[in-house]
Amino acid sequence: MRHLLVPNKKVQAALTEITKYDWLSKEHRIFSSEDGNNRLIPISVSANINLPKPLCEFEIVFSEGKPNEIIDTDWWNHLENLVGKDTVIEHKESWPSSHEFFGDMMIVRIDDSIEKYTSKIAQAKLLSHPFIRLVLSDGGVMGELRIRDLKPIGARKDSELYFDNIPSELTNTKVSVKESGRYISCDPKVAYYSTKLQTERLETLRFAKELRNELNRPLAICDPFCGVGPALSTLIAEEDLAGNILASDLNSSAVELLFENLKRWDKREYPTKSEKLQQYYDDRIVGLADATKLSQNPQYSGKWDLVLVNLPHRTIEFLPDLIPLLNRSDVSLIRGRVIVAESDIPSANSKINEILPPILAGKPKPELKIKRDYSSTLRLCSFEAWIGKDTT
């Protein structure tokens, strides 16, 4: 996550400014740099990409966040009060060690072995996070669209907590999430995206800016698995970075939310309901589409400088169908994510390099970088591939 690298003597002044904007991460703590001369201050996902003065004088560094022990202790203390110390110790490895925030909601995964304590877990989470309205259990993904099986297990209304027969008005899962200074309408129950991958999206922004400098013009960007548009939000926010955009998805609920988001970001009108892929403005092609068939249409084939591949379970499988979308008349870039067993990373790297066109001279071969654990055996990885100009 993002941290401000602040000299020890300026920490208090920096904190005063950060607190003014409510940009200090509530889930992570400040810690010392390795040399002891600075502090790393964790910045929340709501903070703008470009920080205002005087914060912009400090370097932004990316580092694994250190959990706020006070909040963590609260959760364990509440759980222990609810189920007893012996029960906490008995199931120590099974309790949900992490959670994910979506606005005023929290999503947790609950192991089958502790399912009978679901209401107690929800209660402990609500007690330790007073700004949370709704706690949802994550039962995994379902179907081709990989929609999350999310079930309400606890809710708050004013001072009342609910665990059974939760009022329907408290179970609404559509929220607005603030990330990098922009609001993203989302509903994790019908169109999930990971709020924990903000650093990935900022890294994509960094690569996109590098490509823009290489081409010396705004980029034509294709996001064929765009969901509600979190990656596009960051790219559109950067001045003179995004030119033409193709944004598509197979999930009609995601496209509906995408239209809502584009209306906010572009300040132009879009449909209120999901529609098939079509051109709405000179620089916007948006809608429902099968990403694997886009390159069959000459209107879309060979037109894009940057192609985003955010379908990590099938990225390698779909790469051959997506490569023809690239504009090979100049340098282009593919940025993708892959879920793979750690032991299979070398073979996955080989497969990716077999599929891709020649890499731009001077750039390294694409290589999967582990970003986080997906499960006990699988890792979520990312890669970038700088594709050279086709000279044939």
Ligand SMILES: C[S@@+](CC[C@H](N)C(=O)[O-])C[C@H]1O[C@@H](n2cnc3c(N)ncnc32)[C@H](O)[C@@H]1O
The other form holds:
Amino acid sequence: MRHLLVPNKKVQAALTEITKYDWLSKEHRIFSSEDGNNRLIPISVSANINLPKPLCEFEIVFSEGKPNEIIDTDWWNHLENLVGKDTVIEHKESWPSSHEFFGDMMIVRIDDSIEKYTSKIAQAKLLSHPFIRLVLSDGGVMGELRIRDLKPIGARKDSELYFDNIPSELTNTKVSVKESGRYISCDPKVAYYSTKLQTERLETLRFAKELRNELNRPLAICDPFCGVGPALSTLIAEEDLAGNILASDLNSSAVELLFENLKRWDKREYPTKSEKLQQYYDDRIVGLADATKLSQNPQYSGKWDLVLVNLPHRTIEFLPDLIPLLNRSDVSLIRGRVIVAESDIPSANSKINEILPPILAGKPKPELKIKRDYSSTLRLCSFEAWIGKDTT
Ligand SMILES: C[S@@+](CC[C@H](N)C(=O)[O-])C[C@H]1O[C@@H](n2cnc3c(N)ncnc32)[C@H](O)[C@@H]1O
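Please supply the coordinates for the form predicted in complex with the named molecule, as a counterpart to the form predicted on its own shown previously.
Every component of the complex follows; first up is the chain already shown.
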């Protein structure tokens, strides 16, 4: 997550500014830099991309957030009161000490070994996070549409908590999440979206700005696995960065939410229900489509400066169908994510380099960088490939 690196003697002044905007992450704590001369202040995902003065004068550091122990202590205390100290100790490693926030919802993963304590876990979470309305257990991401298997395990209405037979009006999972200063409508039960990818999106923004400097004009951006559109939110927010956009997905629920989001970000009308891919404005092609088929349509192929490939378990397999989307009359960029066993990273790198067209002179060969663990053996990686102009 984003941290502001602030010299010790300026911490108080920086905190006053951050608090004014309500941008201090509530779930994470401030910690000291390795040399002891600075503090790293955790910035909430909702904070604007470009921070105002005087905050913009401090360096931004991307680093793992350190959990706020006050909230953490609360959760352990409540759990201990509910299941007893011995049970907490017996399953010490299995309890879900971390969680993901989605607006006023919280998603937790519950290990099989403690499944029988599901209601108690939900209760402890609701008691320690009074602003949370609904707690959902996460059974993992499923199928081609990458939708999470979510089950409501606890809910709050006023001072009442519910664990069994939760009233249906409390289980609505459609929420608006503020990320990088913009609202994103999402519903994790019907369409993929992860708050944990903010850093990745900010990195894509940095590469996109580099490409714009190279081309000296707004970019034509293709996001063919766009989900509800979070990557586009960050890119559209940057002035004069995004020109033409193609945004598509195979999931009709994602497309419906995407329309709602684009309406807000673009301040223009879009349909309220999912529709097949079509041109709505001179600079917007949006809708339902299979990414692997896009390049068969001459209206879409060879048109895009930046292509985002965010279907990590199939990225390498789909690359050959996506490369023709690139505008090869100048420099272009592919930014992709890949899930791979750590031991297979060298062979995946070779495969990616075999598939891609020649890399722009002066840029490094694309290489997978590990972003985080996906499982005990698999790693979630990303790469960027700067493709040279086709001179043939
Ligand atoms: C990992 S999610 C990423 C979504 C979005 N880019 C984000 O960062 O939140 C992958 C998305 O690809 C979509 N998808 C899967 N197969 C597809 C295909 N063949 N064509 C288009 N979209 C596809 C899924 O519905 C899902 O929304």
